[in-house]
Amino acid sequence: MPPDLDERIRRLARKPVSVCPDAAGRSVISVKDIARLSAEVGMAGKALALRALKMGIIPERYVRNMDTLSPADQVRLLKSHAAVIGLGGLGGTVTEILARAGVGTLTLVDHDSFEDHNLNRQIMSSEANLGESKADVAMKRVQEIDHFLDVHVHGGYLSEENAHVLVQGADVIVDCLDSIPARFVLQRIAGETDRPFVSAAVAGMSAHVMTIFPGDPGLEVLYGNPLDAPEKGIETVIGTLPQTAIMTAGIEGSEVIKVLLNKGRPIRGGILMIDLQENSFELMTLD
């Protein structure tokens, strides 16, 4: 570490000039200044952001996270690693949320490419990227949001053989899949590696979200014996609407952040059942 690094960060820090009540009384440092300093001293931008936060200087990109999140919370997120499996209607939006919140390392997995029928709900899809790998598009999107984050992508299928490798090092495993057997694989890997597992599914205007810790009741409550579970859910019959997918992804992303911060009350030991047709949100406890 350069001996004068802290002083150089202090010289770059400033009081925000924009109208931003969240930043009142704080010193901040801009994206451009962190990038410039990173190039000058040969130090990763994420490491510089962490250093600034520990000095009480807020990277300006995170200033609107304050004070719901503290500087210490932001440090913890930057040091965290989430594995998002599935990058469609749920996973694309969850990835966007985690990148903007400042989760420092993201592993993103999806074998698929964008098609026309994804355009109604998958936030990373566009007419311009039809035919492109969802994993590659997701990596590009994260880098556009915050190029200081560490992103690992895998453009193949999740399987029994590679699941352990794909989630290696992750603090939380995030299920955004549309395959029920694959969800059970992820849940088993989470249990075997003692990691929390956040799962969600969407169909029509209904959805559910669960946060499962090792030893908790899990997907069996919904689907029964994994050997008897169907390949797909009811979304293959009634479709998936954009408002349901995006709202549910917001809740799933919130669960991931709460788990990483050990802050707030996750949906644990229960299932949040959502029905937007009736504006019904019901938390069902699992005994």
Second form
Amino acid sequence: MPPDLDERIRRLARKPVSVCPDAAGRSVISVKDIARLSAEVGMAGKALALRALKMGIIPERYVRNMDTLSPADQVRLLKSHAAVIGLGGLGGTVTEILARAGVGTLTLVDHDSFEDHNLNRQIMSSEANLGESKADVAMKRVQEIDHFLDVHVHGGYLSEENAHVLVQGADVIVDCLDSIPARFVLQRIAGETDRPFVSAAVAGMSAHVMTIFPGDPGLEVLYGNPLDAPEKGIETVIGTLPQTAIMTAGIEGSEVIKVLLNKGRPIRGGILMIDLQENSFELMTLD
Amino acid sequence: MHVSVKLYSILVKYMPENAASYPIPEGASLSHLIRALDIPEKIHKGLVVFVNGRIVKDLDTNLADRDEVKMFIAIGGG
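Got the form predicted alone; any chance of the form predicted together with its partner chain too?
After this comes the whole thing, all chains and molecules, with the earlier chain placed first.
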């Protein structure tokens, strides 16, 4: 770290020009200034953002996270690692949310490529990227949003053999899969490695979300015995609408952030059952 | 006795008109209620049933007067 680093950060800091007049008098530093300083001093942008936050200077990209998130929360998110498994209707939007919120390290896994039938709800799909790997597109998207974040991608299947390695180092495992047996594999790995597991599923205009800590009741309350669980649910018959996928991913992303920050009340020991047809959001108890 | 019944997602079509106070025989079980609602056998396995806000996995569980029964169906899409 250059000896005059703090002084250089301080010189680049300024008062926010427009929004957040109530940002408690904090100074901000822009994306461009962090990038320039990163090139000048040979330090990663994320490390500079962390240094600025510790000095009470907010990277301006996070200023609208304040004060729902404190600078200390922002530091904690930047030092966190989330593994998002499945990058379709849920995972694409969850990734977008976590990247924008400032989760510092993301592991993104999906074996699939974008196809026409993804376009109705998968936020990272477009006509231009049909046929491209979802993992590669997600990586590119995250780097477009925030090139300071660390991103690891795996464009192959999650299996019993590789799951442990794929989620290594993650503070939270996020289940955005579309295969019920694969969801069970992921839940087991989360339990074995003592990590929280956020799981959601969608079909038509309905969804459910749960946050499972090791030892909590888990997916078996929904799908029964893992050995006997079906591959898919009713989504094969009723599809999934965009509003369901994107809204549910919003709730799933929110759970991940609460878990990483140990803030708020996650959907723990319960399950949030959603039916947009009825505008029904029911938090039910599992025990 | 009477129970209230609320069904969600694809189950909505099995909602009875008198769902707020649905008559069932004294001490009837959840499976009795499910059959009375004409929910097809092939989807029974996927039902996720809550009685008074708590999950009930055993469909042979007996219901009590004024129980509030909510039924969802497990889904798996991502």
